[in-house]
Every structure is written in structure tokens, then in C-alpha cells.
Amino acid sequence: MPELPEVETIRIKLKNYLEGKRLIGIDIKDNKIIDGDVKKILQHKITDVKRFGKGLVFQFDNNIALATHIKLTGQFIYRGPENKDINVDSKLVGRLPSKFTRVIFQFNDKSTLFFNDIRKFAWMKIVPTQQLNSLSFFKQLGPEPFKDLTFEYFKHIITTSNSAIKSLIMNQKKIAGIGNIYANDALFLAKIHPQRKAKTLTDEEIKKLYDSIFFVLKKGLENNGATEMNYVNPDGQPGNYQKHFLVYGKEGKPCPVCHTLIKKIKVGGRGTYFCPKCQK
């Protein structure tokens, strides 16, 4: 599932492309994806595109918001005058629209935003802006890196939890935005075994993990996210962080530090990669 760097990459592009544009048409191919009255956003301008954890919010000039979560395979693909010379990745996106296109948004400058979703897990909700925090997804989110995740809070949740450290830092109610890819790489960088009970970490290890989380997320942002399955940015292009994975997805390959073979186990039901020598 796309994580903070991927969703933030999408947000930045969409904000640049859509801010100030008027939505003049919506072609809904799958009625199950949108909850709410689409008439409330038609003929209104987008004033901002925000991100909360792994969720996106399109803010309109009438204090109505379109909240969405792209889940596993969602893609926002923008085609307009700003990116007419950029070709979408034919393998990851294909034709536009396609049989996987669920919603098509049309704007006053003849630009178009396609939303594709192969697995159909994504959702969109149209609500008054003041009600965003009442949506279950948003009201349960913990603080997130680059916004309000302080070291003091981070240390508190670790020292008071008996969960496996990897499960803890992926818990969106505790910390928003961190998923499987960046949790694996951050724990490797901090030299912490993913199955360690959180409260057994020393103060030094906690600080190292805190810094490592910011490091790998920043690296992900610099590379426009990671394309593992279907993720593309709104230009229809893949990210590049997969070229910089430290241990994620590298079972059986040598550790980049000690050359011990990377192992894969399950932690909290998720595939987990680690170096059995470096991570303690």
C-alpha cells in the first residue's frame, strides 16, 4: 500500500495541477466508490489538496471536501496542458480511460483527472470540511513525521508498549504514514530486530530509530516514492525509491553492511525483511 512518501508525492503534484480549477464534470464508472452528493462539488473550485497519513483531501471553495484513500492499487492520473508532453507508463497505467478507471473528473480548462483502481478497495467521501475529523479514518490517525511526531511522544509510545516494534511503528493509530516498506528499512538502519518488544529498546536505540524513520521517509520523498505494485504519480510515472531499498524485498540477498543473507519472516501478518547479524 502506498505510504507517506508516495501519497505526499501525489498530493504535491495534484495541488500544483488542480488548485484554482473548477470541477465541471464527474463521470462515475463505479457508484460504490463514492459516498456523498457529487452535486455539492460540481461547479466549484479546488482550493487545496491536503494529506493526512495515507489519505488525501480535495478542498473546495464552498467548504465541501472530497476525502479519499487510494488503498492498494489506486492511481490518480492527470492529463492536462501542464503535462501533455509526459507520457504515462504504459505497463503501469495503460490506456486512459481503461476498464480499471472508476471515476473521471473534468475541469474548466479541459484537463482531466482519472482515478484507476484494479482491486476496487479505494474509497471517496464527500463531506462538509468541518466533518472531516469525524470520519473514522481521520479521527483515529496518530501524529505523523514532518508534522507533529515529536521525539517525546515517540519515546512515550515505545516505552509503554509490549508490541513488536515493527507492528507498533506501522500502527496508524499510533503513528500515521509509515507502512511496510519504510518500517523495514528504518529498523535496518537503526539496527533493531523487527520482532523486538518495543519497551525493551534503550534510549539510544529509540533515538536512532526516530532519526532512521525520518531518513528513509525523506529518501522516499526525494525519489517520488516507491513503485512495488501499481503506484504511479499523477503524471503516470513510477517512483524510484525501490532502487534504494535497504532490506525490503531482498530476501536471500547479501546485507549491504555485513553481507549476511537477508531473511524474511512474518511480523503482524506482514512480510518482514531483516539482517540476522546487524539487527538485534
Second form
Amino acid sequence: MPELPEVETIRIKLKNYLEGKRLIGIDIKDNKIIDGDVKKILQHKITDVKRFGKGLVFQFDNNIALATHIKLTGQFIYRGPENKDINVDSKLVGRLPSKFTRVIFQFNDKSTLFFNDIRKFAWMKIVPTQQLNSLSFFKQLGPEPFKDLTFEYFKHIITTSNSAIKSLIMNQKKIAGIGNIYANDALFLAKIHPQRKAKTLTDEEIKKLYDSIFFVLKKGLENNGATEMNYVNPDGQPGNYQKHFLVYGKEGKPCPVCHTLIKKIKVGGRGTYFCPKCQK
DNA sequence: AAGGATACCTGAATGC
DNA sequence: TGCATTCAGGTATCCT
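Coords for the form predicted together with the DNA, given the form predicted on its own:
What follows is the entire complex, opening with the chain shown before.
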């Protein structure tokens, strides 16, 4: 669901909308979601919005950060100063604030940021910037595709792992940002069965998988992410990558390459789609 | 210590 | 119709 391409799409929009704005109010509808002292960010300006794997960080001008993870159903929706919803997808977002709105942020220019989360798995933490790396999620996060995920490292974690290859590439401690959708499609492109034990992959397969991961993540980014359940960008709009799924969600449909019917199994407790003919 | 199973939630889809 | 069950998937935590 929200994986690297979705969270990056959110980050770019939020940075564009919020950079330089001063937070003048926070309305917390669900105390469980937020941890830390809200007063530390009130009356301060947002100077940057960063992404680490599937995590987002709002940087404030006083060296305090608001770190967040939207998990499965979180939505950040921005409403401009004119106080109208512009093009918000009503099916995916509803009328704001909705019964799923957990936090409302108000800014000095009368713009508003809503945070919705149906399943309440998301978290927000207010910490000094220099302590971000001590938060367990960030501390344990593996290297980032498009930044420091080298082929050498990728090959190393694969050849030394006893996990199923799909579980390995979805493990945030090993690689940051890949979730169920992009893992399924990358393994299909690389023609690798998702249950293969990682260390059994050949050098050629490892190279193909490395390239395939970058290919599907780029495709996701170009399409502003995938709306499979309720992901929307800060304009309240869905992504388009779901129109380009290769095997994800396609149980019983023909393989895009050989037309064999796509199978669904469980790997590591997660729904897993693959072509039984193409993926060995 | 790595790796697997389970818990956290709630809406949608399915089963009877 | 309506009630119960299953499923969805990111990560923290527990268990082996």
C-alpha cells in the first residue's frame, strides 16, 4: 500500500505546500496517535519535509521534528487558505473532517492539513532532530533505493539470507521502502518465484531483481503511487500505478507475458501473486 | 540471532 | 436480511 513511491509522492506535495509555513494550531482527535510535546512545534515554521523509507519527517525551524508513519490507511490532506476542498476524491477521503480524521494542523496562512487514518496504525512522534536516528523505526532502517542501496550490498544480503526472497526484499531493516505491491511486481519482472530461498538465487537473478526493483519503483513514482485501498496524495487524489500492476491483485487473470493464470499464495503471511510458468 | 507468527484496527467482501 | 468470518498489509513484539 503506501510504499516508497506513495510516501515520496506525499512528501513532494507536502514540502511544496507547507515549507515556510508556521504551525499555529493542532487539534488532536485521537491522543493515541501522537507522542511527545506538541507545544514544541507550535508557533514554529516547517523548514523541510523528508522521507526515510516509508516514514515522513516534518522538520521545524527550532531543530524539532515531527516524525510520522502512515502505515496502511493514513492520509495527509491539504486544504489551502481559501478553505475549500479542491478536487478531493469523495469516495476515498469523504468530507473533512471525517470520522477518521485523527489530527488537524492549522497554519498561519489559514491553510489546514488533515490527517485521516481508518485503522489507527499510524504514529507521530515529536523529537529533537538529532534524536530522530534513535527512534527504533529509523535506527533499524536499511539502505534507501536511489540513494545508498548498492548492488554489492544487495547481493550480500541475498546470498546470506535464509528467508524467502519476497520476505527479504520487504524487510525494512534490510532495504527501505519496498512493500507488498512492488515486491510482487519486481519478482515477476525478474522471473523469480517469491518463495525461493534468498541464498539460492544465481548472480544473474540477483542482478535482474536489483534492476527490476528500481524499474517498478520508478514506474510507481511516475504514476504518483498506487491506489489499491485508500491511498491518496495531499490533494486527496488517487495514484495511477494500479493501472499498471503486472501480477499484484491479479489472481485468476492471465499473465501479461505468457497468459498462464496468475496464482495467489501466502508468503510470510502476506498475499502473494505470481505466474507459475514465468517465475521459477 | 535470525526468522516466523501474532497483535494492532476497522471496513469491505464473503459465507451461511 | 443479518450476523459471523475472513481478508487486506506495515511494523512492533513476542516466540522459537
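No experiment lies behind these values; they were computed from the predicted model shown. Only residues modelled in both forms are compared. Residue numbers count along the first chain shown, from 1. For clarity, a rigid core is taken as the largest C-alpha set superposing within 1.5 Å between two forms.
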### Query
So which segments really shift between the two forms, if a segment has to be 3 or more residues long and each C-alpha must move 2 Å or more after the rigid core fit?
81-86
